[in-house]
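The data below hold one chain only, encoded as structure tokens and taken in the form predicted on its own.
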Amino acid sequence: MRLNLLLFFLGAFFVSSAQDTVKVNTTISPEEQAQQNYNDGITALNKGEGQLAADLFSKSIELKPDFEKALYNRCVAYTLVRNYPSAMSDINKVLSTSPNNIEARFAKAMVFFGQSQKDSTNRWLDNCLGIGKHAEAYYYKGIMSYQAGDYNEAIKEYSGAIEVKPDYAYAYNDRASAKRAINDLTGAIADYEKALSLNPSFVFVYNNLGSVYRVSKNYDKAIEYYTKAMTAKPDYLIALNNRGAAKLESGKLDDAKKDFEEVLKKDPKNSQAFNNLASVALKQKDYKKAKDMAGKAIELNANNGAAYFNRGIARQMLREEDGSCADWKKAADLGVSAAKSFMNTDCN
């Protein structure tokens, strides 16, 4: 009997599905799809298509006119492709509603960062960190501090944007690169170092930690950490070329010749490495080969000034006395300022 039963309510049921149709309602409101787009927004934001996400934030902004974090986003979107007076106009609209909004103020210092405004971007951020501690404001204040060659200013905001967050891996790099450039060397490598505990897969300061290293003449180790810059990275030429320039200088000059002749067969037109042959085949005294090296960096770049004044040394040496006076003008003009001594010594 129960059996019975049980089969009577299954085919009930089947009969009932068989035979009735439920209608879904797919419609949605235009404040959820405004919110749908948003979402797909940020998530092209977060993957660098600016554009693309620019359009999505239009068309929520479309459906919903005060959406104010779109606004936002929208100008991050607009900024990230360049496209400045489209930025300055959202981020306008969000301080006009929003005058305390701390990452709105940021925002409008990176569109003027973004066009190079220095002192409108500077502006904007104090105006970000008086209302309260913003580790990217301090971070770029730090960057424009650095540019502006204010090195100790710069060290002082980084260690503001570390303070605030203190896992932020780009600080600690940056503030690095300050403190060799006022040669705290010893407090360099343990910021390159904090940077690297941080984020292990920043390969480009394994070549800034050699380049401590290279300075402070220990070459031994500034290869050491140049090699671990290429092994993360093979194609990594900056750190090729700087691991050259420390056997060069460490006196292990087929090493250093290796390594340059290897940048070249990756990238013909490396202008760097044909000096820096220049300045090997100066070291073994083939004069005529530092003189063509030379020559050939100078053809890729013009304002190789390093590359003048090797031609310059050369031509010395095979007595072109003219075109060696010449090479050093042209390399004390492009800021290389040891060629200014050879012309007070060797030139009229």
Second form
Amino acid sequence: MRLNLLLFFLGAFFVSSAQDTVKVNTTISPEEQAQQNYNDGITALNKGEGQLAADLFSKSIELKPDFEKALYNRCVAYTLVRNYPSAMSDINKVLSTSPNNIEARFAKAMVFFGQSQKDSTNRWLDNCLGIGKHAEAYYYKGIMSYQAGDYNEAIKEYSGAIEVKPDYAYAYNDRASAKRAINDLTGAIADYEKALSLNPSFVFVYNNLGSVYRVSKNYDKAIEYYTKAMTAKPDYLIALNNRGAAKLESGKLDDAKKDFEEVLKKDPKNSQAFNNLASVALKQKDYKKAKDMAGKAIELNANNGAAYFNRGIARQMLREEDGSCADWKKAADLGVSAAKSFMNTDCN
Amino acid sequence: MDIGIEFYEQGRKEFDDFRKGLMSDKTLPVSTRDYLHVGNENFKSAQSPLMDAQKFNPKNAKLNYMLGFIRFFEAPASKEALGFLSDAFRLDPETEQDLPYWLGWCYQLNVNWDEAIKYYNVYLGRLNLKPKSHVVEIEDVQKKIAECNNGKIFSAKPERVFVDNLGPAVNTQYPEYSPAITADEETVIFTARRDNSTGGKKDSDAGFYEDLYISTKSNGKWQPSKLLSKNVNSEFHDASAGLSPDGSKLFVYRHSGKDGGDLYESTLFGIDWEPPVHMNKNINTKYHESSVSLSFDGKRIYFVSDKSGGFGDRDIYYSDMDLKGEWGLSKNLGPDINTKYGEEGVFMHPDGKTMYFSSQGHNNIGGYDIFMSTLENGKWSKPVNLGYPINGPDDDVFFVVSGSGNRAYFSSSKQGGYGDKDIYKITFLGPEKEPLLSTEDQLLAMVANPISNLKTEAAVEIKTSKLTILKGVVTDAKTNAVLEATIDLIDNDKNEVLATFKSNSATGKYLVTLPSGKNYGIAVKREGYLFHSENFNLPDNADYQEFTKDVALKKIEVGSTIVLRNIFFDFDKATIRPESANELDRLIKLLNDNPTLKIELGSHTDSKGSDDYNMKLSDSRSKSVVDYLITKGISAGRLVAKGYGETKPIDTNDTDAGRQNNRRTEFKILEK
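Please move on to the form predicted together with its partner chain, as the form predicted on its own is already shown.
First the chain shown before, then all remaining chains and molecules of the complex.
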């Protein structure tokens, strides 16, 4: 499980389910010390300092071995630092004493989720939902379905999360993405807009909304939303690259080129921007430049399938047929399906 | 594509016909008859005094008209022709009634469609003053206006192609044209009029007589072309008229002067072509027969003739081979293909379905254009113009397409070549390939790392041939000596031999084209050897592919084994499927021809399933084959059935292809 994914999960998790802090008396007894350590652990956890939090919860548990809240939160801390065996040990102890603790069941699902154990994750999410409605459990069921490519099921699960928690902006965003995947672009736009209304600071939702408009070939709207994303977060290069793509697709080649060059000013090693400049050059029939730009994209990221694909086109037009076929083969190996088609039509 | 105006005996085309008319002084415009000596050479002699006169008085409309007219027939798309004719029209539009016609045609040949239409309409207006007197001319100019309108449409959306000269190994300062190419594009045979032509004589047009030349590819490069032997080339006109897909049969056009030109067939024997044999009366008539194309199985021939009874001018006909191996009565391809105008340069693609031909009578751009039609359920589809710049306002003929369908070969007088007509290769690029943009979206809120979201444009629409080319060399398994062998191509589903080919006696090379949509059995046979079998089950959607399969034939001797690739069983059963009949018949013939042979029939499985199950299945299958042979009269004492299960794989069991190879029936000679 990616660290940032966990950060999100834990962030959302604490908002809804971190155990309450405990009031501390001025005279320190062992129990009070345990409570103090526990509270410090929660502070560390909220700062994302997982290992420190785990150490503090451990001190607390040493002083008070039956401190269930500390065990639970240490599980969360261990999950944050990807110490899954320890996290699993803690949550199992919690569940042995409180088997119907819905948050503990969800936490166990998250430990499995962190280890990419899909079946176990789903089983414990179901266990969680078996004893009550739980917005995050529905939400993660939605993620599991989305990642499995079952977008209709994902929409159902995200809807469950929204039913429990009507202001669940993340669930709206993800449901919008699932709707986009099944080409329900109108539904996707409505959900992304709802997510933004609930949390206007979600920069990535502006970007996603821009992309739905781009897919719909509504390039003016696409450019508008990409621009909003960049206004909110000027170093958000994803949106800048995407805006360039929308401009290119709408035929504004020079404007597109400016966006891609702006990306490279801020991040000179941005392989995607080099590839997009290659795309501009291809459109302008400047095949030598396209070949050079795609070559730079490949130098920066040897797995950039789109860059191999584009360099293949440029090489074909430069009459370097062997090179173009080699590039398309590489692109096909990297999963670019159109390259396979070119291999068949142009490389016999 | 500019083919040029020079004429040669095989393919008189629009301009050539017109010029011949001029030479006979029958269609020469009245206005020029008094001033011009007719004929090619005399055009040149007339030009000089006219040029002197024009220098003296450049504002004489009639003089400009005459010079423009002469230049038009020497170089129809030339700036000089256009200049003289434009000046004539500017100075006095009425100087000759047909002036706007020639000017319009000149613009058409310069791909200036709007100007061409403008002048054609001026001419049409003049003709319409007395329409009953100008029925033919009105039809002609209306056709030309329609061509220009087509040209506007096609040239607005040009086809994307590369056009490459085949280079100095093939092309010279002399004319090279009418290429014929094998399906694998390894051999090209073409016509040329070079100074080393057989006999070294020149025709009345001052060019050398036509001969056939050949060039082969080595390491992807054309090797210097060679004159075919005197078996094929005579001291008169000998031109390439077509080549079978496997390169073993050559069709030659000859014109002896006694008839309109006939077709001959020559077979490759070893390294030389046998003397061409005059094709029978179902093909050749007293009229003009020119280009030929053979179907992939060699059982149908398509050819062009201007014999009577067609739809007008030259038409495309076909003839099927009868049981005696003779070409039967020819049939006209019908009005979907043939028009009242000329058709020429027929080429049947080895996919068995696609025909390319040239015509003056469909939605043309000008002169002969190249069209494509496909045979669907016994009916030819509406011909499709291959578009600009493959087709241009000039004649576009003798167009042959590679087995893959991605390339074509033709001749052209375009500038930048080695002189006169050269042979060029077209590479079809299909629609413009859209670049692939790198974009990203953060589709799942919890995934801060973006998910890469590559946008993929639709694939190009080039249609590759649904065709498989199988080629290789047949040798003796022990001595490696090359062998001439018979290759039967069998339709397993129908249990019939579709075609029989031979490997070359000198090189052992063979080439077989297999259109998709059949389960093919292939049997390579030679007396004294065990036959070799291959199976290609090609579904309708199987794309173009090339296989090189060298075949080493084994002598009939104790210990020799062969794999019987065309014996099929029901899934997980020992029941022999009907499509195995041809292979089994071959086996029976072998046993009957060699009555002392005792053989083992061994059956093998892949590794799927348990060892025990596979052993039992293979045992049952080998017994099924033996039982079948016994029912066909083979003595049981000569046959041993043995199941090997999965114990003797000849390939990996980790892939579908490997497992398919491992599932096999073999026979081994135990006693001779």
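For clarity, a rigid core is taken as the largest C-alpha set superposing within 1.5 Å between two forms. Positions refer to the first chain, counted from 1. Every value quoted in this text rests on a predicted model; they were computed, and no experiment measured them.
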query	finding
Flag for Q33, CA shift 2 Å or larger between the two forms after aligning core	yes
